[in-house]
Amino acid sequence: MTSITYGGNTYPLDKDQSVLDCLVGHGAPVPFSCRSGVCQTCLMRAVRGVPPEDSQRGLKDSLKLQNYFLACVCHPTNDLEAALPQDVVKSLPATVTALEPLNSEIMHVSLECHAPLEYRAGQFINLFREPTLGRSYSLASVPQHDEHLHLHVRRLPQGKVSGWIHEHLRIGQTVEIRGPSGDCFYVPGRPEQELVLIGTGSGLAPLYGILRDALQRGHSGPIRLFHGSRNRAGLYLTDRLRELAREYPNFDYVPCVSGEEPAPGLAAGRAHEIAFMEIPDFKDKRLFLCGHPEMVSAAKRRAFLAGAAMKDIYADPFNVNAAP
């Protein structure tokens, strides 16, 4: 008899029963809403076992390959050990290896896991400042590539830990993070297909990782950044991103501003205003979009109007308002 673990406690599938229907039938606290696979409220990740297809069916491919599965439609064949996706996510230390301001906002921070951490370029962990203060911030780096986790931190008006990561943090001091979690980031398969990534301020971090991590593992189809600042100081890694587009013959970068007259190539504008004009058509293409959260909604929407499918938009809104 097939079994789910969840919780600490095991119980027995019955024959034809669902995940969701044994964990409620037990008494469990799992969320739930329509119980036909369409609202996506009882999301699960399986931590041990793998989850049939048809239990992953309409959910990013992002969310397949890290597990996750709707335990309304889950008829498992072997054993599963399940979680909700905010139990998952692990704590361990970590070292302060370099601080490199990238701009007069933005603070480049690597830091070194105590222990290995299994992550993608583009997710995000919490590091911590005091047990109970602690902020999100999406990474930089690649696993393959990069020995150490690479954050972007953007420091914020009375900000109480990206103030903190700018004046009090040093190199050696070790810290608390928690992660990874997101599922926005470069997965593997059709690469012919374009993919657009668009991003304000610190949003570049993780299109900066999934770039690489795309670039890295062979992908042929266009890939083209827009990176938007309301100056010209907001911008970063400027010679960098060229490097690459030089290097690379399929990458395309733009560097936007929108606040004051550009200098000489960069574009005049919005980020994603840009990328609109510049690519009216959204079939067919994967879309990452990083930073402000009024760009990510107003993008996200246009995207989808322009024929993009919901399943290859990637978002990460960042959270401005809120004092990180």
Given for the second form:
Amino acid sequence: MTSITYGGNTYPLDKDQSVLDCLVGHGAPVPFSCRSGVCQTCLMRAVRGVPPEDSQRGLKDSLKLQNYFLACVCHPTNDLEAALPQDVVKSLPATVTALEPLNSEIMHVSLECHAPLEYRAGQFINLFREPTLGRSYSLASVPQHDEHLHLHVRRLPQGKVSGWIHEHLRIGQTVEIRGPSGDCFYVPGRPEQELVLIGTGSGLAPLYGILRDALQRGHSGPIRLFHGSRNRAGLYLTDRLRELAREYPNFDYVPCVSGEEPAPGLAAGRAHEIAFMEIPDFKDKRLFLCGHPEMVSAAKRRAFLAGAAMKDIYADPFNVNAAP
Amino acid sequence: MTEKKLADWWNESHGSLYEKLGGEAAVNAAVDIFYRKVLADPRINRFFEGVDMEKQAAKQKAFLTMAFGGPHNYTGMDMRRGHAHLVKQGLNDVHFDAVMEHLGATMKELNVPDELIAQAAAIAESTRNDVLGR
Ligand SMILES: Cc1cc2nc3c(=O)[nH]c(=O)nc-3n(C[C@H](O)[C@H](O)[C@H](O)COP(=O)(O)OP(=O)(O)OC[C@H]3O[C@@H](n4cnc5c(N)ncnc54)[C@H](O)[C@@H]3O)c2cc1C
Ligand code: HEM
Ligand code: FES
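Now that the form predicted alone has been shown, please provide the structure of the form predicted together with its partner chain.
Everything in the complex follows now, all chains and molecules, and the chain you saw is the first one.
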């Protein structure tokens, strides 16, 4: 008989019973609605064992790859250990190996994990200043190529964690991180598809990771990166990105400034508006949107209305919560 | 209708519609087209501008699966509950008609024969009172 492990308990799965019915029957707080595999309310992740393909139908590729599944239509033939999406993250210590300003407000932070961390460029980790005070930062590093984790942290005025990172964190110091989380990353496959990356501010962090991941995995379709900031001083990694654009003919980099007359080589306007001007049709294109939450939600909607499939839109709004 | 599972009733009366339409593949083909029409319609888009477009899109898939006579476990009561917060925001027949319009137009765009469009429309229509909380 197949068994399902959840929250430290193992339950036998009755014949014809779904993982959802089994867990809910034992009082597990798994949310559900349609119970037929369409609404995606009952999303879970297999942390041990592989979920049947049937239970992954309709999910985004980046979720499938991480063994997410729909519990209500999951009838596994092998044992599974399942967790709710928010319960999966691991906690581990990491030591700061580099701190370098990328511009006047954004700091490159490099971390060496004390145990191997499996992640994808573009996912994020939570970094803790104190046990109950942590914030999310996206991974700009590519695990196959960069030895350490790379973050780009933008300093916010009175930012409890970002301010501390900029002012107090030192090389050699050890911090607690949790993760990785998130489904905004490059999934290999369809190498000829056009990729459009749009980011504002430190939203470049995940995009820089995703971009290099895609290039290194041999993505052959056009890749266009629109990075925006109010002024020129807010842009960063411009030389490195121009270098990549010279090296890879399929990659095109468009730095944008919205609040001042653009210097030569920069586009005038908001990054997503420039992208939509240059790319009127998003049919069959894959999109990555990161940074300012309003930009992300506006761009998501516009790209969808301009023909992008919902499954091809990957997004990380950098929500700032003024919580503890 | 409220107590009896709508699904059972549909299976009895429209057993093969879902198969005729092409099953899950048909829903997948329709969902983005349908959701795009809904979001672009100023009469109703305010109801669908949830925080998470992706979750909203998955719910539209649930709607289409129902309308296409596909497998689901929603009851009339679920429809009442699921739309009650919208009724509070003023959801009425005008909005319902708009959704019906987009359902028809989506299926037309996918070259579904008129006769099957009419069947799907009848299924959706049968939920009117539950959706509008009457
Ligand atoms: C998935 C995800 C990924 C993220 N990735 C990154 C990343 O890669 N790099 C990065 O720098 N950040 C990232 N963030 C944001 C980050 O998690 C923190 O929210 C941010 O660093 C602020 O935390 P804090 O403790 O410094 O500020 P807090 O102490 O939480 O808040 C500081 C104050 O600033 C205010 N504020 C909010 N927005 C602004 C603004 N634009 N300008 C001025 N003030 C403002 C807030 O209202 C608040 O009062 C990400 C967020 C999410 C959800
Ligand atoms: C035509 C008949 C209709 C049917 C059969 C129907 C069916 C459904 C179904 C199955 C869901 C998913 C419920 C869930 O799993 O949570 C849903 C959600 C939703 N429906 Fe309808 N619906 C109908 C009409 C409408 C109308 C007229 C509107 C508004 C104009 C509407 C707005 C919504 C919204 C906004 C949601 C998502 C609610 C949420 O976020 O929880 N529906 N509907
Ligand atoms: S409950 Fe709707 S997909 Fe599982």
